[in-house]
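Next up is one chain by itself, shown in structure tokens, the form predicted on its own.
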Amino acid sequence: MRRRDFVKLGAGIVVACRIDPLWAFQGRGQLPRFNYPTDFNAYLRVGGDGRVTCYVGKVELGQGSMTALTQLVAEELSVAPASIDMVMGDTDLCPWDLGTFGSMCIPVFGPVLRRAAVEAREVLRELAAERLQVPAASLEVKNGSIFDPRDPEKTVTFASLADGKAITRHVSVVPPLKDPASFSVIGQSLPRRDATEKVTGRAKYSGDLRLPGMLYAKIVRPPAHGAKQIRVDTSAAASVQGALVVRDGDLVAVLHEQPDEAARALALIAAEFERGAAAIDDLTIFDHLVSAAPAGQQIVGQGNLVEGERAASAVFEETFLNAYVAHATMETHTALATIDGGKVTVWASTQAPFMVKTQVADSLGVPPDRVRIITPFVGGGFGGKTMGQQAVEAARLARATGRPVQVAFDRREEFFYDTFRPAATMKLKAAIDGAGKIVLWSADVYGAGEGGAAPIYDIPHQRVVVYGGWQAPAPGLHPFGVGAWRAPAFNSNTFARELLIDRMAASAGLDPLTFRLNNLSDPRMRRVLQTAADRFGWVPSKTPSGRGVGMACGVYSNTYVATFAEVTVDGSGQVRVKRVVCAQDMGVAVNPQGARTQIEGAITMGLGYALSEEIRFRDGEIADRGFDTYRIPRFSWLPKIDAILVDSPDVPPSAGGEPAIICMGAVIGNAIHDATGGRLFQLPLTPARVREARMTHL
């Protein structure tokens, strides 16, 4: 931030702490680590009215971060949550942030924000000490006031300290964060700060914004990925009254003051494309992933596989598959762009405003400091709104027309340009000894990525190799864009691992819970499993028992989760999930009710990838372009959900938004086996696949 802009923030005490614009993982599976150089600042402003404004680069996607981050500040600053105003995702006002994904708001950014609040509190304490002429150590801070408990007359408020001043100051030593035993705000189930706006319809998303003279844009799109534009005839579209046709390199669009007229003009454009050579489809993709895979990366290597096989009494080999899956967010990618005096401002539905800022600046060839991204409420992301194609297109068209331009993907565009959860092939080999102990684990993962691929069980001889993934797929591995999808890679790898675990348990003649506990020494995982089993009312039995019950467990970003489910399967293979119990150990829950809501949302979304969601395609053409064929969960599908937070006050807050989804494919797959005897190996678990598995069993 430039010094002049910093001062323009107005009256108040601005407290700065240092934050690194770059982050790096401390180790495989570990949380990112932040450094704090002086060239970037995460800050709080205490205004002359006593209100605290908190600026964060995170955004509100519906996950409740606005509320939880407020609680972190309120706790460390010792103010009421209602006295805090949140400014989120504005690249001109907020400190740099990588983006809102990976469930990193609380475990990664939370300590940074808490440290800023601690520093603010101590700066205010020092200023109060100077004002009251008493030692700072003798002063207490509570509800926006600083006072000497021995002399009630010696009291000063945050507001009076900030009156007419703009002061930056650091303390020489920042005290430690508060101990959980002293929390008064963290751990409370506070109402969502955005709830009233959203239920009344006052909440503004990018598509709700209007500017004088604004144009709606409709853009010529290819019929398939890999198709090359040959020629475009826009003459008929130009004849529509009020329509404006723009050609900017590869971008061909028609704009109008009315969106329906822009759509009508677009339909009159004659575009010709050249298709690429026939390649792969949703049936052949799994073999393609193996044959076209890049060199493998071994992420786990322990013991000796030959020795493991020698110790084995039974060896198991299976191949598991999962289809491409769309993010299917309620809000499509939308952006409104305007250019005024060389300053580009874009209101964008994005999870990563600073990333989009760079993309817009690069596309226009302007310095990044001439681009401002403002993020209103975002209607879901799940990893699908990290890139900003719609923002780039809106900015290019605003420059071409000299007017504000809104680009809002329709549902067909949303499905076409989505970065899908990658299809994947998981080849597993495992073995148990005569005592039912797992002695060998070997996994080759193609396409999915490494998340969740490492075993969570006690296995002396293990090897895991990953070939490609969602983060940096090899050229030609996937026929279209892939990316993060709520708990990336974990859903695929947990599905494969936990289904094979159940098969080994059955072979050993053991109940699935007993088998897992016999092969687990991690006390947190054992506790979570037992907690969920007790709440579910698990009765030990070898599978298949005909009851239609199953379990699965896993670890995501230091959060432990165990899920139990009960299902029914009718004669057509249709699965109905009746009940789900999910226990989650996420350390300290900042907002317990918010955490339970996240668990419920993850379970609901997980029903989709488990039972129905898959993208059908051929030669780059997406067959599923709407909710008429792409089936997401309905309200009528919802089971009774019991979300349990396992109390772990000694564990720092960890991931909350994604862990509960990772077990859904596996727990339902295991419950189907228990009901029918059939074993499934491919997601989603459609009626046709269930029927086939049942017939194979018979």
Given for the second form:
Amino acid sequence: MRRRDFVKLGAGIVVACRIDPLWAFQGRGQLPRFNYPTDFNAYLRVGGDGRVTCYVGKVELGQGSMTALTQLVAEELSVAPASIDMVMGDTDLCPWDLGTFGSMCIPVFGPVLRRAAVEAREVLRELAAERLQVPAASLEVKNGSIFDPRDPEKTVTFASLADGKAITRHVSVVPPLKDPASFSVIGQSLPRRDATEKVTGRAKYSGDLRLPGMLYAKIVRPPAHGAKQIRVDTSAAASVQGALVVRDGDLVAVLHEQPDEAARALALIAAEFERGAAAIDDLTIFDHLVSAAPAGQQIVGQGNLVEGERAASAVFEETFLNAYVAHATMETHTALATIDGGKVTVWASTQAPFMVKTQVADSLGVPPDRVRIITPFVGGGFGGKTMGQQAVEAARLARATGRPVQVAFDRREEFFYDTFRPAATMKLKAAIDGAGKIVLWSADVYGAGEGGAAPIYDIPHQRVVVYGGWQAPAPGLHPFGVGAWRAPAFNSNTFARELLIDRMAASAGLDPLTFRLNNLSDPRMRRVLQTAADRFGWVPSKTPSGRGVGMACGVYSNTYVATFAEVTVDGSGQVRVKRVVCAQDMGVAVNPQGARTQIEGAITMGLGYALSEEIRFRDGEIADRGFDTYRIPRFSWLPKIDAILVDSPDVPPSAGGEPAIICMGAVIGNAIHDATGGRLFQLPLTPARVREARMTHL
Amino acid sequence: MVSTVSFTLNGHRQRLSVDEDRRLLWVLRTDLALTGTKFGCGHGSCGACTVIVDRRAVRSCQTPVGTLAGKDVRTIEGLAPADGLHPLQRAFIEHQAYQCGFCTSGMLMAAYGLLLNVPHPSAADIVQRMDGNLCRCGSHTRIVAAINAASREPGGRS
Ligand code: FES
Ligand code: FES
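Show the form predicted in complex with its partner chain, please, the one above being the form predicted on its own.
Let us now look at the entire complex, which starts with that chain.
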């Protein structure tokens, strides 16, 4: 959005804020390879009605960003949260944004938005000073009004200041933010702003939008990845009353005014494909990841491994494996596209509206400013809604038919086109000395990516090499699309690391908590471990103790998390998680109830990749394409969950939505070992693997 | 086969001229523009499409509209009384029993169906009766707490 476009927003005071993206990404690893905006990345408008409208490129996926971001603005601008409206994920109205993922909403984007709000407050204060003929410094701002505390007559409201004006400010000097000690809105459990809409069914998701004359499309899909369309016979489908068959290159679709009729017509299409997939399956993939790996990248190198080995009294070498898993959001990828006077508008369920805008523009061959993406409520993302295939298809079909077109994946398409969390092979070697200190750590990580691969313990000699990851994987490495999945790479790497830690603790004859604390000096890590241990009622013991209890810990993007769990394992190897205690230090929690909801959600979702979720495939065909065989957590699995927010007022708001999931595979793996004595090396921890592990032990 | 089907929908008489094999889910969402009922799988395995037919929770994606003749159908749009919210809805807000909200309509209608038939469910009853409703965001513990709270409210079961 350019400055002149502000005119579209009508009268009022508009404040735009530009923060150097390098600043925003400080300490967050590599800067993604995307073009950053040249103008600004947050702005808000104070209207003549006194309402504040906040335009952000972020979207509401369920994580509560709409509410938490409102709180940030309310805090800095000193207005009631109820007088703030959020406009999110609309590429024509909102400033450019990379996308909503990586738990970056609050830690990275939050400060930008807060600065825009601070600046708006100062503009209003100056205007009030002119109006009231009082020096700005003597005015106070509270609850949407500006007043002179010594003279109650001298009061103006935001509404009257903004009325009829069109003032644009472009902030480049960053004013200071409020001190956390004076927060009154941040840190409160404000009720969610989307509450009423979501419990009444009024909340609109992309599939709920209706346009006059719209058609629902069903598209001919290949049976397997790598398959090529040879021949498509659509004659029978065309005979369904009201069905319209469209061919746009290799995109063959049948459209109808009713989606179920479109699906019925699709089933009548006979299509022939030529298979061409790599002969890899869910068993051979782990060796393939190693043999076909791209060049490794060393992300950690410290000390000297040979020296480490010299100091060692026991050396451990293990290979850990993790499966492909699906995002399986309850809302499938959906989009509605319409083309009006050369302008393409697409409502899409996406985490990255601006990326989708580029994709749609490229695929239609139109300039990007002819494309607008609007993001209604999104029914879950978890990293799975960054590719805009459905938006592109809807736009192409809208162009082909001249009518608005909805493309909504059915569940089978959703599983097929999902960008799975990559399978991973992790080869670890570690050693301890006679005093139970870890002296050596060496890791080769294939497929997963680097997140969580660096050991969090104090280890003098360490090296970690990562061979490819979920981002831009080498062609041919995976037989289908892969991508980010809630806390990408961390779930695999934490599983491997924390199981090996328990193994070493047992060998050293130490309780796993004692062993961890002996090897950890980071006070924040120690604190979450101790907090969770206390709440759990941890009684020190060597493993396996037969009790079925375990722990795991990790750091995700400046958020520290420690999780304890208790499990039972029955004769068939079926695991039941009875209880989970999780302590999370995420700095200042903007909305504590929201943060706890996210932690509980992460723990619950994590039960799935820990116990059952695994995509099985062969020759490009995905075997698990429905909830009947791809089992995700359900009510009957639920442990008692205790989510603790460790108070950390000096740490700025940090990641909230993902950290708690990273320990779930590890904590359950360790608890199973404690119960049965069987050692596990592969996620998910299915009954067969648990049975087999126990056999090896006996 | 196209025929006329009459039933009660959210307290009002509804007459539809419709192919009676079509599934209620699509008739609701497309023909009647009641989009609160969601599509999650289309195979009866997620519960996102749950509605009430004659006081029982059913999967609208599996329900041919022709089978509804003379029946009483209630969807999420008909859960709240005219003057506010149903106790279940209030409890869902109070307990923050949703995140993305996509499963929420189905959860609420399944819970409503449960309370219509088991007025004072135990936690085990709730888990058992809700088990077929999936939530990917992991709101389960809060949903159980919300249903439990609503079942204690005077209007919770009507
Ligand atoms: S859509 Fe009906 S059960 Fe999933
Ligand atoms: S709240 Fe997102 S699926 Fe349940």
